[in-house]
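Here you get one chain, nothing else, as structure tokens; it is the form predicted alone.
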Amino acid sequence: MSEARRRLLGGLAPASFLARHWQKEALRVAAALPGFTGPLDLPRLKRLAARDDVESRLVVRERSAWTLRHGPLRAADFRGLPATGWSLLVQGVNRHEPACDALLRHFAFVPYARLDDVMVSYAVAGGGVGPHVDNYDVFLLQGFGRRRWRYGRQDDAKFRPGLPLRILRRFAPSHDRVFGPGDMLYLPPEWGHDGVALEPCTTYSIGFRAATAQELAIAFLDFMRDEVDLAGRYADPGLRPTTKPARIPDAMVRRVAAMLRALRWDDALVRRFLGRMLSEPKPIVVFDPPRAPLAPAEFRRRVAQRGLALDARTLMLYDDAAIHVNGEPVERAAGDAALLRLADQRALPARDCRRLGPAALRLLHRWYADGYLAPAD
């Protein structure tokens, strides 16, 4: 294990820090990337911001009363802010920023499957989101500027009414820390934490998805309407003549519920249907196509010398019986080794373009025309 991954989490191994805190204990980490300040400034954020395919969040806090405006912003909705007390919040940054897609992939030490995206706040003093708690893990880094952070566990995680943010109603921190740049707190689900900026800065917020049972029951439920092809037809020979024409039958009750206890689903089935939703990109997304394609002679040659490396937008996962890329599932076959090393390392280098066959070279040129992959600068 490389050094800086240990000094990220605080001088603990991956195993140990997922053993001792993750989805347990928060962890504060002291200079967890020496030197970070972050590589987006304000105007960079504002110009995301402004983006159709960005979401972004304009949070203003004036004494007791809170604004939020959703994107897409233009300038207009800076101009009037106060001095003190607001915070700009772009999510996504990591599928339009290199360097921000490489943020991400120090946390690779979790699935890719639950990984979600980086968001970075901007805020000057005074400016934050208000106490509040989140769903899902999340590691919180800072960029240039100091941010004092309060968290703890909470008793109550009731939300103010009649505010357009979830923001606790009582909030009780049992930790009080200012982070300066390169200073990384992890936080498990469901902690309360409350970042109020003491100078203009930044935050660079890595998040981890995790869907409730009902949002997997409704995308499962859903998935299934294009696997089940249940035989037969409702049918009632032994019908017999009724005096209530509007009561639905007891018996029908009966019949389709024995029909739908035909549906049956098993571990291969939910294996497809969580590549196809954990590697398909959010619907704000969008792929960008060649404007020139190369021919896949040309394409061939190029990644040969090259190498080939993924778009930040494209999620490309894998199990034991497919490969899935935003949402299409491809069947492994043998030989595929070079494309789950694609899968793991985001990229591919040349020495192992020149050794893939005629058929992953096929598919890749595919992906390659639709804006999911290009061969290296």
Given for the second form:
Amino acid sequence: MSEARRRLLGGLAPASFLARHWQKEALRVAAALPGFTGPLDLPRLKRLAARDDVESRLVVRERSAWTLRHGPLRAADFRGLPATGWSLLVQGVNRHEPACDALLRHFAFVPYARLDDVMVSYAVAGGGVGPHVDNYDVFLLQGFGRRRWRYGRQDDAKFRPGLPLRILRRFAPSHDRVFGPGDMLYLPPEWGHDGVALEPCTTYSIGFRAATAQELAIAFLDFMRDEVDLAGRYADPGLRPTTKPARIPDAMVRRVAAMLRALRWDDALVRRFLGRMLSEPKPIVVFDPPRAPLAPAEFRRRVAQRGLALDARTLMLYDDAAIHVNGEPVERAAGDAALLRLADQRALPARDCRRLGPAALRLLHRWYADGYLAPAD
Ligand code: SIN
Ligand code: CO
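Given the form predicted alone, corresponding form predicted together with ligand SIN:
Whole complex next, starting from this chain.
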């Protein structure tokens, strides 16, 4: 294992980090990425926050009063801000900034199926979002400037009422440390944390999703709506006369319950559901298909010379049966190893592109025309 990978996790190999810390215990890593100050500055973050395909928030704290403004944020939103105590948060920067997308590769020892996105916060001195808990695992990587993090296990997850942000009613942190450029804090879900900027600074939050059982169930039922294909129709050849015509017959309840018991699912269906759900882009995501796409033959020549790369917005996952690209399944076929490599590495070198078969090339050309990938520069 490389020295850089070991340093990222404070000297731990990924297996030890996962066994000791993941979902269990916080980890502070000094100089996780030595020399890292982050690729984004305030002007760039403001430009991203102005876009309507980017989620952003502006949080201002004046003593105990908090205000929250949601993006898109224009220049006027930043006028008249106090000198201290505010923070701009921009979600999903990995979809727009190749350097932030590249950051994610450091964490590829965790399945992409768990990955959410990278959020960047910029804060002036005193800025932050207050003590809170998140329900996902997160790596908080410090860009330029310093931030004081107080954090610890949180027994009481109740929030203060009447605020626009979820701020913990009681917060008793067990750790209190200052983080400088390149330092990183891993926090398991539900740990209380409060990061306050000591000076203008940025923090990169690499978040990992974990759905609740209820969210999974609702999404699964939605998926099932298109999948379900039950035979038969309600029938009551033995119907008897009633004197209470408004009453729903017990026999009807029993028969319908029996019909519904035919709703079944197995691991194969759950696999398809997960592939669809996990590779579905967020509603805010919009792709930019090429205006004048290369014809298939030209595309083949180009990728054979330069290789290709997934667009940073593309979600590509696979399982034993299918490859899922942005919510669309494609059945696995013999000889699709290069497509799996593309999913894992998010790019395919020219050498591999030269060996692609016609079926894989047709697929790749379709995804290219949809803006899901492009020949490398
Ligand atoms: C921040 O960067 O200010 C907040 C990140 C977090 O607490 O999750
Ligand atoms: Co948080």
